[in-house]
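Shown next as structure tokens: one chain only, the form predicted alone.
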Amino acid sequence: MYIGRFAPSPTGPLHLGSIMIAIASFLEAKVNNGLWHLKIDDLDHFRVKQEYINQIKEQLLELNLSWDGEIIFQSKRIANYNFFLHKIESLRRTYICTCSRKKILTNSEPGIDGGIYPGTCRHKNNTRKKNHAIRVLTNKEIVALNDGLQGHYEQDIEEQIGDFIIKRSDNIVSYQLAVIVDDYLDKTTHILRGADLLESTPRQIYLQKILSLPQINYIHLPTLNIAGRKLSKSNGDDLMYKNDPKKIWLTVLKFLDQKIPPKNLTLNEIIEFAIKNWCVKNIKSKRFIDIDDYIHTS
């Protein structure tokens, strides 16, 4: 059974280019016949409110995106967190690390997602601080997928990104190790996501054929872009249409090159359409979708 998730960080509300992540990934789980959960990725304690929370969730059922079963909270997991790491440390895959972010930057060659680890730790035998961080030894093996819609996407992880972490420094388990778990505990089959994380899909690869975990189904859809860069939260930006599902379903559809709609159906008939003709393959952008010319022509 085909079993797909949204997973948005409460740090915010959602934004236009999060909203278009929701709608494709609602659609294709709905046009296989399958599930639609919604996870929060809230295990950055510091930076999530509840207020954005609450606003996620009343984005979501103002555009009728209805999610199915309970919400699920990385909260209420670092238990399970916790008992994955501790297995992939039982394998002697792990080292302590008290590199401080400074040294890293200092010390490592650029990659392509942040400096690259030069392994400065990794024949330490560093014993256990209030500060430390714990890294998963990589090797020279190649990990590779073939993504729905980015085609085929390899990585030397150890070359190129280095022995990445797996828990923080500040206590909190890093994102590569909970959203394995968490699709694991949730039988994610498929993942539909921006493409903004397609390099950091490698190292959730490893850590499944570590633990021996199933691997998943992913699409890594096109960002967002305005003004030359990625549309972000942390950057103030909106872009949404207040009171307004049908035009933002209708923008969405469009940016993703889809069949669309007429004007004058209801909501509802907008989703039924939607659902009846969307086609992953349809959508002529890969990696980014740069909408400053829409925007300034609407």
Ligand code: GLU
Second form
Amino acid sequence: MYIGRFAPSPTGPLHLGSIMIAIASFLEAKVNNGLWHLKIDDLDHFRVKQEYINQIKEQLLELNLSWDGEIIFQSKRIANYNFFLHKIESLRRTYICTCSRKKILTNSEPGIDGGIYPGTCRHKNNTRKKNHAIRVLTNKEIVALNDGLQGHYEQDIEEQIGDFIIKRSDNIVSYQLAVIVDDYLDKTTHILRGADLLESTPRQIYLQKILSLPQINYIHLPTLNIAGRKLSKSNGDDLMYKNDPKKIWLTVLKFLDQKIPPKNLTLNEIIEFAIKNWCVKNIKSKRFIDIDDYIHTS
Ligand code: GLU
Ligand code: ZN
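Based on the form predicted alone presented above, generate the structure block for the form predicted together with the named molecule.
Complete assembly follows, chain above in first position.
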């Protein structure tokens, strides 16, 4: 059984890029007669707001994107995350890191996802302090995946990322660990998300292997770029077509090179058409979709 999910972080309302991910993951689940879960990635309580959670639900429902089952909240799973954290610790694959952010910044080479951690604390045998982070030991093994859109992608995590954090110094479990625990608990079989997370995926597979958790199928969709910059919560607002869900659906289908429905359909008919004609392989761009052309002509 296909089980997919959409996992927004409620640090703002959904922008068009995240709506595109919601629509695409929904369509992919429907085409495969699967389930589509909604998971709220609300671990970072410094940035999360309840009003954004409400807004996200409203935005999805306005687009007729209704999820299966109860909404899943990361904030209710702290005990699960700690269980798996302790499991990795008991396998002696972790160490305590007491480096300050500043120290890491000055000591590390720039990498594909921030600075490459130089392993400063690897052999220090640090004892627990109030604000320590926990890192997982990496090794020479190359971690690879076969992405449904990006194709073969591989990483030497030790060299390109370094030993990475699984519990932050503010005591919050890292996204990398939380996400694999979630997908295990939710029996997720397929993940469709933005290509900005492609570089994270080998770390997630690495943790799954350490914990002997099942592997998942991935499709990483290009992110939307506006004037050469990634679309974010602070730009591209004019593209939200408020109260016009049909226009949002049609725009997203256009961005994703899908067959465009005939004119004058209702929202439900557009969605039916989109499900019937959905094909991931149609997507021409890989890492980014430049949307400037679309904005100025529509
Ligand atoms: N919450 C993450 C984000 O919005 C997505 C996590 C995921 O799909 O794995 O970037
Ligand atoms: Zn350190």
